Amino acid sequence: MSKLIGVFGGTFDPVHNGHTKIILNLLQLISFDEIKVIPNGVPPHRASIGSNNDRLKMVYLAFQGINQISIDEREIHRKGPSYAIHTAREILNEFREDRIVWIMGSDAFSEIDSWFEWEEFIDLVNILVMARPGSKIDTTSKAQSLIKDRQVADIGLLEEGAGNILIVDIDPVNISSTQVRKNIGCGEGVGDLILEDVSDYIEAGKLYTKNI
């Protein structure tokens, strides 16, 4: 029997409670057999501050104990920019019998036409866009045009083929990695922003203390 596998990538610099809460929320809404969390090795749209090794270890700490989560290290170990299209091709080749759904936030999806080989990417995979209730994507954007042409009503309609888009309302969590780094750089607390194990790791390694 085929499995429903989600793919959730990001810089995770550092991973924070927003990341874990939205994934837990998503698992309550949709019966994923597995969600692969994939830290970018060389993010194509931004420079990472934490090292690959540190970001990877923090992701393991943040998602430990969640049964449906697996940490996928392929982009961390790949040379060159972490383009989603390359990862999509590999995963689709490895899991040919399963249903693959790419998970991303509405902010990331709104810039989909800036992604490397984006037109092939959106034809290769089904995409689940996590949106804050009431949030809107610019009506003049390419992303909105794609939604108009490709949106489906429920996860069951992603079972066959690719190129479809499902929008799911997720409980909003107003936390960003930028805010976490800023707080650490200013000597402010982050206890309500990141998990204790991640906080302990950051403190032990004195990470982000010079980055505001």
Given for the second form:
Amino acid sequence: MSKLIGVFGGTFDPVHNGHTKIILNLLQLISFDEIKVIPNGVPPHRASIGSNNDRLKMVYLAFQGINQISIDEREIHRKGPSYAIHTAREILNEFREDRIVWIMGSDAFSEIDSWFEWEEFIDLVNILVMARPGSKIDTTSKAQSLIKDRQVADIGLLEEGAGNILIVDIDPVNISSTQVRKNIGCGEGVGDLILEDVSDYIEAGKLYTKNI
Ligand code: ATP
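Mind giving me the form predicted together with adenosine-5'-triphosphate, seeing as the form predicted alone was just shown?
First the chain shown before, then all remaining chains and molecules of the complex.
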């Protein structure tokens, strides 16, 4: 029987409670067999942000213990830019019988038409968009016209075909990595924003102390 596989990519710099909460909420709403969390690779010269290794380790800490989650390291280890379309093609080749759903926040979806080979990408997978506080999709944007043409209302349709867009209404969580980095840079607490294990990791490595 074919499986329903979610893909949740991001920079996770660092991973925060918004990431984990929305995924836990989604798992209550939709019976994913698996959600692959895929941290992207970032160029080494971006020294002011967490290294590939640190971001990956924090992602493992944050999602540990959630059964349906697997951490997928392919983009971290792949040379060159982490383009979603390359990852999608690879995963589709590996899981030929299964349905792939790309999971993203409304801020990421708003900019979908800037993604590398985005037109091919949106035909390859189904996309699930979660509302994010402060990120309404502009009514004149390409993203909005894609919603008009491709939005489906039925979660069940995610299990069929590709090229559909589902907007899910889950409790919005007003947390961003930018906020976390800012707080740490200013010496403010991050208690409610990230998990304790992630916070301990950041503290031990003195990460983000220069990011204001
Ligand atoms: P930054 O503040 O550095 O831009 P971020 O908080 O957006 O980071 P990312 O790792 O870039 O975190 O996000 C990965 C994915 O998770 C994206 O699709 C993004 O839209 C989504 N996402 C992150 N935080 C939230 C949130 N609070 N609510 C809904 N979606 C979110």
